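First comes one chain, alone, set out as structure tokens in the form predicted on its own.
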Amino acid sequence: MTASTVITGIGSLVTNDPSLSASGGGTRGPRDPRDLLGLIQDAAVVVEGDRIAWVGESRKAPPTDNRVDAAGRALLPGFVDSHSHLVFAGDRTEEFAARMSGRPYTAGGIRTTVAATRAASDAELSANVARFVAEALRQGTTTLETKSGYGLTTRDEVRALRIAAEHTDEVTYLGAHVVAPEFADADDAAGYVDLVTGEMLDACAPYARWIDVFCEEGAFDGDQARTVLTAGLARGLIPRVHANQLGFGPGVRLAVELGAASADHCAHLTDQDVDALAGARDTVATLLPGAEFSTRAVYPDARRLLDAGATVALSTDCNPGSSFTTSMPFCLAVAVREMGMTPDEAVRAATYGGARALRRTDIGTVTPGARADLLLLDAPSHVHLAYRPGVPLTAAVWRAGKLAYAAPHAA
């Protein structure tokens, strides 16, 4: 029989199911319509195997085989990082320093990482991914997506996806990151699109769930992006789009039109773009504040999207050029400070929103039947994630019901 464990004495539990704040016996009484997080005070969670079996007030918890005392700390779903670029080699410190001295960000720096990644061994690339995944886990991330895109040859894109799949189930084919140097130097973007949608796609599709394209000036225009995404759809891959990061363009509306799971970046939006995202049933607006922080660019207006009714996710965009962070707490704090989000909205976007962006219903909530991915904070409330920026607040992390990390200081 599967052993059961109760985590009890939770000061504040984020369930992401607003109905549970009342039905679970929380202290708010009738459900507050502003309650995005389904908060339960003095709560308990029962875990059986890799699933959540019960949530509610501590005093109502059923008997279990094991007991963990949260000692008044806050518990929330593990973070869902739905956009990262972890399969790479090399370092772009000099580029970052130059940018902080006034040089603007462009997509051109990707070439530097492409050269280093092609030269690296499989073992080196896999070790890098493992290091970043472990780093993210220590900060509460229990699910992450990652992409290819730093190989840009059929061989290197395949090995990037194969290596990514060793570390996560959420793998994205991004052959259309930028035009490969060999084709760009020959002014043959059309030839590269043919490769990405032909031989490269055929080789890469078995290793990926998603297909992505950088739809931006300096990368791929709207027509090229459409060609890439429709080819991926025909091979059973689900679209994602790097959209409207560096300027206004067709990326967001193309993502909505093709039913992409997410339009990512969304820093430059027209009213029509916002309306399209608000009306989209399946397309999440994924915001990546680490990129704006690291490039000194204008932050996305999350308030505008949320007020329009769009579903919003937060993610790290971890990559060596424009957002070299694995820290979802950092991104959450920046979103609250710079993008008009409340702490509740930011926590929901970093958990439930990320799950929506990956079309997952088994993660991003603390509800019966969900996977037991849990983050225990060394703090009494989730608000401390924004209230105490830069402070390591992770006390413990469970992934699929197993204790995956425990902070030495959180005994």
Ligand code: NIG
Contents of the next structure:
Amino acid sequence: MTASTVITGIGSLVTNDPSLSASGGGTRGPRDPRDLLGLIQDAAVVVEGDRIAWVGESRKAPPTDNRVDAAGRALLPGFVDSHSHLVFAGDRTEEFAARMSGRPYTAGGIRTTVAATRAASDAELSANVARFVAEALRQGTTTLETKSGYGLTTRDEVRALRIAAEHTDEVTYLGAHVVAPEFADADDAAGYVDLVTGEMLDACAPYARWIDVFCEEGAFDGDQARTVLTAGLARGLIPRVHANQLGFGPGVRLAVELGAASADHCAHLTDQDVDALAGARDTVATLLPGAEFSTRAVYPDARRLLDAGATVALSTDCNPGSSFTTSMPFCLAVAVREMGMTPDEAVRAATYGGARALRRTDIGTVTPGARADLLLLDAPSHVHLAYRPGVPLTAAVWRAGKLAYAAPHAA
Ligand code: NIG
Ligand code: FE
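Mind giving me the form predicted in complex with the ligand, seeing as the form predicted on its own was just shown?
What follows is the whole complex; the chain from before opens it.
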């Protein structure tokens, strides 16, 4: 029989299910932020195997084999980081330093990482991904999507996806990150799109769940992006789009039109774009504050999207060019301070929102039947994630019911 464990004495539990809110859930108006997170005070969670078996007030918890005392600290779902680019070699320290002295960010920097990634061994690339996944875990991330996109040949893109798949189930084919240097130098973007939608797609599709395209000036225009995404759809890959990051453009509307799981970045939105996202059944607006932070760009307006009714996710975009952070708490704090989100909205976006952006119903909540992916904070409330920026607050992380990380100071 599977052993059961109760985590008890949870000062404040984020379930992300308003109907579980101990103080009445639906009796409050929908705008009450306490309902958004389905908070339970003085709570307990029972874990059986890899799943959550029971959630409620501590005093009502059923008997279990084992017991962990949270000692009044906050527990929430592990973060779901639905957008990262971890398969790469080298870094771009100099480019970052130059940017901080005034140079603008452009898509062209991707080439530097492509050269370093192609030159790296499989073992080196895999070790890099493992290091970043472990780094993310220590900060509370229990699910992470990652992309190819620094290979840009059939061989190198397949290699990136194969390596990504060793570390996560959420793998995205991003052959259409920029036009590969060989094709760009020959002024043959069309030839590269043919490759990305032909031989490269055939080779990559078995390793990926998602297909992505960087729809932006300097990368791929709306027509090219549509060609890439529809080819992916025909091979059973689900679209997600790098959209409206550096300027206005067709990316967001294309994402919604094609039923993409997510439109990512959304930093430059017209009213039409916002309406499209608000009316979308299945397309999440994923905001990536690390990118605007590290490129010193204008942050997306999360308030505008939330007020319009869009589903919002927060994610790191971890990559060596525009956002070299694996820290969901950092992104969440910036989103609260700079993007008009309340702490509750940011926590929900970084957990439930990320799960929606990955079309996952088994993660992102602390509810019976969900996978037991849990983050115990060294703090009495999830609000501390934004209130105490830059402070490591992870006490422990469980992934699929197993203790995956315990902070040395928080035994
Ligand atoms: O999401 N925008 C496109 N891709 C990455 C940046 C890649 C790079 O600069 O290496 C992003 O920001
Ligand atoms: Fe990205």
